[in-house]
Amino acid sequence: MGETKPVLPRRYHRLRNVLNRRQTDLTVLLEDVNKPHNFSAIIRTCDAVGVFSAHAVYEQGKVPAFSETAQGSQKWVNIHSHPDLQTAATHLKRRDFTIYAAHLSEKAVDYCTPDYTRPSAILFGAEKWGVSEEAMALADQAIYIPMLGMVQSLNVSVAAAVILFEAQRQRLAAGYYDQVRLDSETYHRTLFQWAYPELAAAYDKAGKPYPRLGDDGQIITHN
C-alpha cells in the first residue's frame, strides 16, 4: 500500500482511550431530524458520552449535511442510515434493544425513570412534528423531560443531551466505562480506521485484511 506515515504515538493512545470507552449498547433513532446543526450537535453529543454507533430514517433517503457544530464528531460516531422505521426497529429488538421515545404523552415516564445500562436506543423525531405516530408503535416507552416554563419542550438537540447524559451518568455508576466493551474483531478493525483512515480506505477497497498495529500504533508488516 506505499509508504505511510506513522500515527503519533501519543494520538494513538489517545484513540484507544476513547475506544476503550464506546458504549455498543447505547444508541440514538433519528427519525427525519433534518437540520444540519441538530443533527451534527446530537452526533456530538454521542460521542462525548460514549455511543459507538448512531441510527437515522429519512423519508428522503438521505442524512442531512454536517455542520460546524459536528466538530469532526462524525468520524468517531457510526452512522447507520436505514429505509425505513420498521427495519431500524427490527435491527434494534433484535439486539435487544429497548427503544426509549421522547414524547410527551399520558404514559410517558420520566427519563430518568428508565435503567439505561440496559441496552438502549432514545428515539427523537422531527423538531417540527416530533415522533410520528408510526414510530410511537414501535416504540417500547415514551420518556419526557419535565418543563417549568411556559415552553412545552427542548431543542431536539438539547433534549438529545439531557437524556443521553442521564445515560451517561447510570452508565458511570455501574462502571461500564471501566471495561471494553467492544468485540475484539471490532475493536482492533475500529482503532485501525480511526488511526489510519485513508490506508483503511485503500485496504477495504483492495479487500484485503488490515495489519496489525504494534504497541505504539506502528504498522507491523510482515516480509
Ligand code: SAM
Second form
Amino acid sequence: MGETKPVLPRRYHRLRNVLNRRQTDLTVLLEDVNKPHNFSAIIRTCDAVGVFSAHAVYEQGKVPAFSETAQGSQKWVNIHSHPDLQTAATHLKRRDFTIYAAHLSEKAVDYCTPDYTRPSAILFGAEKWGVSEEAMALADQAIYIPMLGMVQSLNVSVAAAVILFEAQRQRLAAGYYDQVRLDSETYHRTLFQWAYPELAAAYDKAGKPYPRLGDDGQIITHN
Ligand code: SAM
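With the form predicted alone done, generate the form predicted in complex with the ligand in the same format.
Below is the whole assembly, all chains and molecules, this chain first.
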C-alpha cells in the first residue's frame, strides 16, 4: 500500500480518548432536517456528546452538504442515510432502541423524563413541518422541551442540543463515559479509519483487512 506518514502519537492518543467515550446506543434520527447549517450543527453536537452514529431520512434521498458550522465534526460521527422512515425505525428497533420523537403533542412528556442511559434514538423533524405523522406512528414516545415564550418551537439544532446534553448528563452520572462502550472490532476498525483515513479507504477498496497499530499509532504490519 506504499509508504504512509505515521500519525503523531499525541493525535493518536487524542483520537483514542474520544473513541473511548463514544456511545453506540445514543443516537439521533433526523427526518428531512434539510438546512445545511442545522444538519451540521446537530452533527457537531452529536460529536460533543459522544454519539457514534447518527441516522437520517431524506425524502429526496440526499443528505444535505455540510456547512462550516460542522467544524469537521462529520469526520467523527458516522451518518447512516436510510431510504425511508420504516427502514430506519426497523434498523433501530432491532438494536433495542427506544425512539423518542421530539415533538409538541398531547401525549408528549417533558424531555427530562426518559431514561437515556437505555438505548435511545431521538427523532427530530423538518424545520418547516416538524415530525411527520408517519414518523410519530413509528416512535415509542413523544418528548417536549417546555416553551414559556411567544414562539412555539426552538430551532431544530437547539432542540437537539438541549435533549442530547440531558442524555449526556444522565450518562455521565451513570459512568458511561468512563468505560469503552464499543465492541473491540468496531473500536479498532474506527480507530484505524480516524488515524489513517486515506489508507483505510485504500484497504476498503482492495477488500483487505486493516493492519495492526502499535502503542503510539504506528502501523505494525502491512498486508
Ligand atoms: N412548525 C413545526 C412543528 O409544528 O413541529 C416546527 C418545527 S421545529 C422548528 C423543528 C424540530 O425541532 C421539531 O420537529 C422538533 O423535532 C424540534 N423541536 C423544536 N422545538 C421543540 C420543543 N420545544 N420540544 C421538542 N422538540 C422541539
